[in-house]
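Starting off, we have a lone chain in the form predicted alone, written out as C-alpha cells.
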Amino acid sequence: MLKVESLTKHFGKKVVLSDVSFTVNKGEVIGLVGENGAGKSTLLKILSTLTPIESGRILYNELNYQDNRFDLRKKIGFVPQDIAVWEDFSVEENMVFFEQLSWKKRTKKELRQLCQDMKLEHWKHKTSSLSGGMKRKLNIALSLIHDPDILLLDEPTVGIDLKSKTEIGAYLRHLAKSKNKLILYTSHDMEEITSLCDRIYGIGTDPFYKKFLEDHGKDVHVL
C-alpha cells in the first residue's frame, strides 16, 4: 500500500499542495485529474523521488520515503509528460540503453518481448521515425525495465492517436490486475480516465471536473 499523509509543498510562497492525504492499494489504477497548475505533476514528482518532501509523510509498506528514499526508488517506474528517449538509437538500442543502468539486469529477448506485449513491434526501427504513439509506448516500456511495483504516469497518452491510447490504457489495466502494479495516472482526458481508472482523485477546487465525473457514475474525492 502507498500512504500519503498530510503533503504539503510550497514554491515561493505559492501553495501547490495542501494537506494531502490518500491511500492506493496495490493492482489499483488511481486518476489524478485537476486544472493546468493544480499540483498533478508535483505530486507525481514528489511520490518518484524526484522533488523532495516538505512536509507531511509518505509510506510504501511501512517503509517511510524520508529514510529510504534510496531503496525505495529500485520500486518506483516513473513516466514522464515529455518523451525521454534518444531519437538517434533505435528502440533496441534504446532498451539495451537503458537496462544497462538499470537496477534489474534483463536479457535483449525479454527486452523485445516487454515492448511486443504493448504493441511496439518496431525493434529494429529508428526511434526519430516512429509515430507519437509508437514513442509514447517506448517511454513506458524503459520504465518497466527494472519490474517497479508503482508506476507513475504524467499524461502519458497525450497528443497520440485513439488506437495506441486505447492499447496503451488495455496493457496499464494488465499491469495492474495481472501483475499486483499499483499505478497513479493524470490525463486531461475525461473519457480516458473514467474508462481505466478504480478511483479518481481531484487536485483543487475546480467543479467542473468532479461534475463531469459524477455525472458518468464515477466518484472522485477531492484532496
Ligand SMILES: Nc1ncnc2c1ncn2[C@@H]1O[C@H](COP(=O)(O)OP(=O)(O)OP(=O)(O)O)[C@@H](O)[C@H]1O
Contents of the next structure:
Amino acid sequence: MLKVESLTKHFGKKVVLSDVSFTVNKGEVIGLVGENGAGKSTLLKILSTLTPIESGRILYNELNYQDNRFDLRKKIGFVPQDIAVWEDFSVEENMVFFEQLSWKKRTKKELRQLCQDMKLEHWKHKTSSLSGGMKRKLNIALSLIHDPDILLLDEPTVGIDLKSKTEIGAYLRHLAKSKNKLILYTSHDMEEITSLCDRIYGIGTDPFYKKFLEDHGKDVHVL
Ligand SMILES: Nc1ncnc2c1ncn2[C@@H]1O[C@H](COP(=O)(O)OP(=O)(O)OP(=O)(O)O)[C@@H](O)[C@H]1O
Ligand SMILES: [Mg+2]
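Can you switch from the form predicted alone and show the form predicted in complex with this ligand instead?
And the full complex, kicking off with our chain again.
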C-alpha cells in the first residue's frame, strides 16, 4: 500500500500541494485530475522520488521515502509528462539501453513484446523518425522494463490514437489487476479517466472537474 501523509509543496511563496493525504492499494488504478498548474505533475514527481519531500511523509509497504529512496526507485516506473527517450537510438537500442540500466534482466524477445503490448511495431526505426504518439508508446514500454510495483504515468497517452489508447488502457488495467500493481495516472481526457480508473482524486481548487465527473456518475475526492 502507498500511503501519502500531509504532503506539502511550495514553489517560492506559491503553495502547490497543501496537506495532501491519501492511500492507494495494490491492484488499484487511480486517476489524478485537475486544471493546468493544479499540481498533478508535481505530486507524481514527488512520488517518483525525483522531487524531494518538503514536508509530510510517504510510505510504501512501511518503507519510508525519506530513508529508502534508492530501494524504492527499483519498484517505481515513471512516465514523465515530457517525453524522455533517446532520439538518436532506434526503438530497439532505447529498450536495450534502459534494460542494461535496470536491475531486472530482460531478453530481447521480452523487450520487443513490451513494445508490441504498447502497440509499437517500429523496432528498428530511429526514434527521431517516430511520430509523437509512437514516442509516447515507447516511453510507456521503457517504464515497464523493470516490472515496477508502482507505475506513475503523467499524461502518457497524449497524442496516441484512440484504438491504441484503448488497448494500452486495457493492458494497464489488466496489469494492475493480475499482478497487483499500483497505478497513478493523470489525463485531461475524462473518458479515459472514467473508463480506466477505480478511483479519482481531484487536485486544485477548481470545482469544475469534480462537478463534471460527478455529473457522469463518478465520485471524486478532492485532495
Ligand atoms: N520547477 C518549478 N519551479 C517553479 N514552479 C513550478 C515548478 N514546477 C512546477 N511549478 C509550478 O507549480 C504549479 C503546478 O505545476 P504542475 O506541473 O504540477 O501542474 P499540473 O497539474 O501537472 O499541470 P498540467 O495539467 O498543465 O500538466 C504550477 O503553478 C507551476 O507553474
Ligand atoms: Mg502536468
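Each form is matched to the other, and the largest set of C-alpha atoms that superpose within 1.5 Å is called the rigid core. Remember, predicted model here, so these are calculated numbers, not experimental data. Numbering follows the first chain given and starts at 1.
After superposition on the rigid core, displacement of the C-alpha of residue 129 between the two forms amounts to 2 Å or more.
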